[in-house]
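Just the one chain here, laid out as structure tokens, in the form predicted alone.
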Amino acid sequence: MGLATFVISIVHGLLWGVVLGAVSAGLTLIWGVMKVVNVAHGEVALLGSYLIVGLYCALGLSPYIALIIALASGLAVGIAMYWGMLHKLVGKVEVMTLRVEMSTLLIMFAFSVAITNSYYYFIGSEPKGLGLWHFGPKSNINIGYLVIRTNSILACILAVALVAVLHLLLAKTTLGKAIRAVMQDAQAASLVGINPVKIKMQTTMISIAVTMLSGFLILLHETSIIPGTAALYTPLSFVIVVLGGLGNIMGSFVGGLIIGLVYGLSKAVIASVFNPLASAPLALSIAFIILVLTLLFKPEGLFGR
């Protein structure tokens, strides 16, 4: 592997561990507070590409536009989500039971296999994208032997300030901290005047709208998406928010930067000795592998407690 493969494999590893940090936020929030392991994770987070896709082609609204209408969508989502599937079974002050961790995994999976093969009927498995769209007057920069998409640099950028809003939420204003109580300990912060179910309720439209938005940051590193883009980013975002520790916004945004570096390197030394056609499925293999050394010496995440 000569210099300009390896400069170029860690570039753009790079670019997509910023926006798998980012994807996997909403996903570390709802398992970390609610521990409702959202195995729709992916297929949730397509939704709000599909639907800025269909702002744009269908009604002509500006990207921008169609991103302010997903966020605001993902929040009536969250809250159809919580009070339809979820409220019966996690909207209680006592400590959550392995039966009913599971009963919500099944639900999740359920809602996974049916929003998958609502897009294949609707929407159909026909590639779906923003077409010629791009971010600025180009859409390469070209520095050296190195091309980067102006899209993917929009995607970071998003990405970056999406990962930060998250964090000072929950870092410095009353309901991140309420937040961060119940994900402790529900049944301690109802005692000082917290509402657990309230703020459960908060963080699933929170999670959903955020993982909406992040829809968004996918097409614009994929260029197209189709359904199955939805069994790509479902299981490296639960690598990536094991790595990064439960409910740990920073830690995810770095697990996906690990990720992503890991990945980008990995694809290009096995493309460069083996078979390049193998290259992305092998990659992909490592990153499971680094997730079962993480559950095996540190199953609380590289920055969890």
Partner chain sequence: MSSFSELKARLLKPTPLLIILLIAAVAVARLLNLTTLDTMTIFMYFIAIAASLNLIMGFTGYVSFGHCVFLGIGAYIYALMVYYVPWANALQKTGGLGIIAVALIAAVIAALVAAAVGLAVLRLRGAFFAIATIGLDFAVLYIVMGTVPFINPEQFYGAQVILPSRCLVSKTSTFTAMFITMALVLATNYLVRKSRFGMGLVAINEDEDAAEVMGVPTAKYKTLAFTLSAFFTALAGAVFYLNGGGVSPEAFDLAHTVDMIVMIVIGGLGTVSGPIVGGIVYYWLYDTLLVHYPGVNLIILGIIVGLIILFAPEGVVGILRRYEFKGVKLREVLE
Second form
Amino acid sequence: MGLATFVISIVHGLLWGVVLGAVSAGLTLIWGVMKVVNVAHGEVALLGSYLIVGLYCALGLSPYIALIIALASGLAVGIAMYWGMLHKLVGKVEVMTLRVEMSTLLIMFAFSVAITNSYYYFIGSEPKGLGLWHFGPKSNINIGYLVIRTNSILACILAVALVAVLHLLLAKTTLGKAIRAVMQDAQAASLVGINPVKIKMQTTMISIAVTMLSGFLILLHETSIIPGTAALYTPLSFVIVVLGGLGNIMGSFVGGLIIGLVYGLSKAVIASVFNPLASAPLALSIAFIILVLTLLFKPEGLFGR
Amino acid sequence: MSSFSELKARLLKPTPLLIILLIAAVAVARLLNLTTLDTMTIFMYFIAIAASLNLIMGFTGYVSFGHCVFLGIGAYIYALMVYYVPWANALQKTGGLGIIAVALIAAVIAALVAAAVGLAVLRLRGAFFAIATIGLDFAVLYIVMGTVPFINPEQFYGAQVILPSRCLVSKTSTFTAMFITMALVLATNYLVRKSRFGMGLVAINEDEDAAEVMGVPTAKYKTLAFTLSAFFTALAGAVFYLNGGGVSPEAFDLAHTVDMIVMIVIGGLGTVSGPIVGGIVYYWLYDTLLVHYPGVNLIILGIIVGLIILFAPEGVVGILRRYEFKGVKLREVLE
Amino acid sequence: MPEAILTVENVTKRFGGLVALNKVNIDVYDGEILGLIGPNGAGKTTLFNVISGVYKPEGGKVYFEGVEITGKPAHQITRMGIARTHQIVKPFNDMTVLENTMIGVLFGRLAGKVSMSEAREKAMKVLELVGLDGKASELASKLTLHEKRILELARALAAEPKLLLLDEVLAGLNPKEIEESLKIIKETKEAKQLTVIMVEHVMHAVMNIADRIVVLHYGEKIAEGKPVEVANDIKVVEAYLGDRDLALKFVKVK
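Output the structure of the form predicted together with its partner chain; the preceding block shows the form predicted alone.
Now the full complex is given, and it begins with the chain already shown.
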């Protein structure tokens, strides 16, 4: 493997890693705070992607305006999901039991089955994307032997912004402090006057809205999406959230970078020593081996106590 | 206790029981429109995988969400064996028992994988265990996708192993093999439920720490249940994909685990009759929806499953067993 | 000197910086009832957890009938003949009272040696002994707190232990229930020739029933002896009152 390949793998790995880190933010929030194991996470992100594609293609709206609409609808979808599915399972629960946690996993899986098949039925399995739309004056930037799509760069910028805003929201605002209090101890939080039900609903809203926004990043990075795209992003988000530690936004961002890098580098190595066609699946299998090993040896995540 | 022993005595009189079972089987076949060997094989496959997962999830409460990994391992090893190993192909051609004999090898390998990871992974609880099994499923899936195509680049495109006609068997043979598989796993469920081992597993489900202190060797029991469960899942997977004429990475789709979970949840967790009741209801639901609402059938299925989890988490058997009928506690009949 | 059935030797258990047990030495003699008392946080339940194998101690050793059991898995220790109850009752709620007790038989000292039907009979006998036979086919979740504690005791007895660890079996019970429980404990102890260690806060009860008392305070053994001696030990009274002058008055009054 030459130096050029090495540099290219690192850069592309990082570009994807940043997106992965941002996509995982919503999951680490809802799982960390509410113990809701959202196995429909990638599907929710695609809801955002499809909404933006739809608004752009059907109504000719600029993706930036579509993004704002996606944010607003994300909040609304969050409210609906909370009251429709989650409240009955976790709303009044102060100390989470394993059974409650499992029931959230099952209900979210039922949701993912319904929503994925809705995509297939109503939208179809053909790739959907923003066509020739690109960020800035050109669609590609060339730096030596490196070719980077400008949309990938936009995805990176937005990803960093999204994670930064979410981090500040949790660290600095009253709402963020209340959310963290509920995460640590819902019982104690309610004793100091925090209404856990309200916080759980708001957490769901934020998580779903952020996840739908991150669908735009997936769209920018992947160029086009199919319903099956979710089947990659959901499990990868789990790898990253576990690696970063539940509820740790910055942790999952770093986790995303690590997985992106590991994927990029191992893909290059496997391609050069074994077979380029086998490199992508085998590199992905490494990510899942990392998931299992993290759960076994450092279940609190890389940055946990 | 008298009602229990009476009931047991009644159940152990073989002839009336067999007649009742036969009538029930005919009624179920009519109800589910099981007109061809193929539909019957698929129906029995549903019951078999539900009963397999029941061994770990139903009894111990550990939700092995990536359980389809064993379905895939079983199916792939079986397909590759009959493809490349002449004696395996010859053996499976001898009929249902021959298929089972070859499938046993695949099932043993899956069971060994389960035993190896089980010891480690079963230390995790709740969602972490479920997520770890999902991780295992995806790891194996991508390893299969990254290696199988290179075993035979011309034939196994996209990691699909489509069995050529020289490797195929009659539908009667797969029917027989699936019947044996289903019977074996149901019998295992029954024996486990009635044994000390089963009592220990249920205790683990109720409170693992208390069970350990009361003398239940929890680590050993969990691993054994997980291994048994993987064994039968792989057996059913091998026969099912043989019946379908080959295997593709689709075998690792988590939707298969959801099939299993839904059937046990509908039927009632940790009961012997649960997978059967769940299998009948689920197959009926699956078949009816597919016929009447093609395309949206899976959407409706997802919604139904969600409603069951929200409003009837104990399942049909779970609810029924709380009631008494003519002095006989249904709880004792159904378990 | 009678023979020690259990020997706790220099046992130390830490949780982070907190020393829950500090070089504790205790001998428990065959056939006695040993009361283990001390203020909250003294390390009583921790000691039970070390003996029953739930925790592994950082230092020291535990011998049962001359065999070292330190660090053995809990289920093995139960099979060797040590059974315990929990301070917070942990019945298997979705199982019947009989099934709960059967678990005790099936996985206790007779593990692997009894059939299911024998286990059922033995469990029924234990339930008769503790007076829960009337509730045998009830789900455990339907019992009252008092009954749940008795069930906890029944499950432990079902294991046919030689040594029984009772962790606050009287807590939260009314005086009548306490008397009933004490009667059951005394009777079963005689019937099964048990050795018993009781952690107890209900002081008059434990002083009444125990042959000997060990007092723990902040993880250390501060006194040991006959109930009367211990009750008059200045260190013990001080540990409970937290005030030496006050303690002196109490001891003098006695």
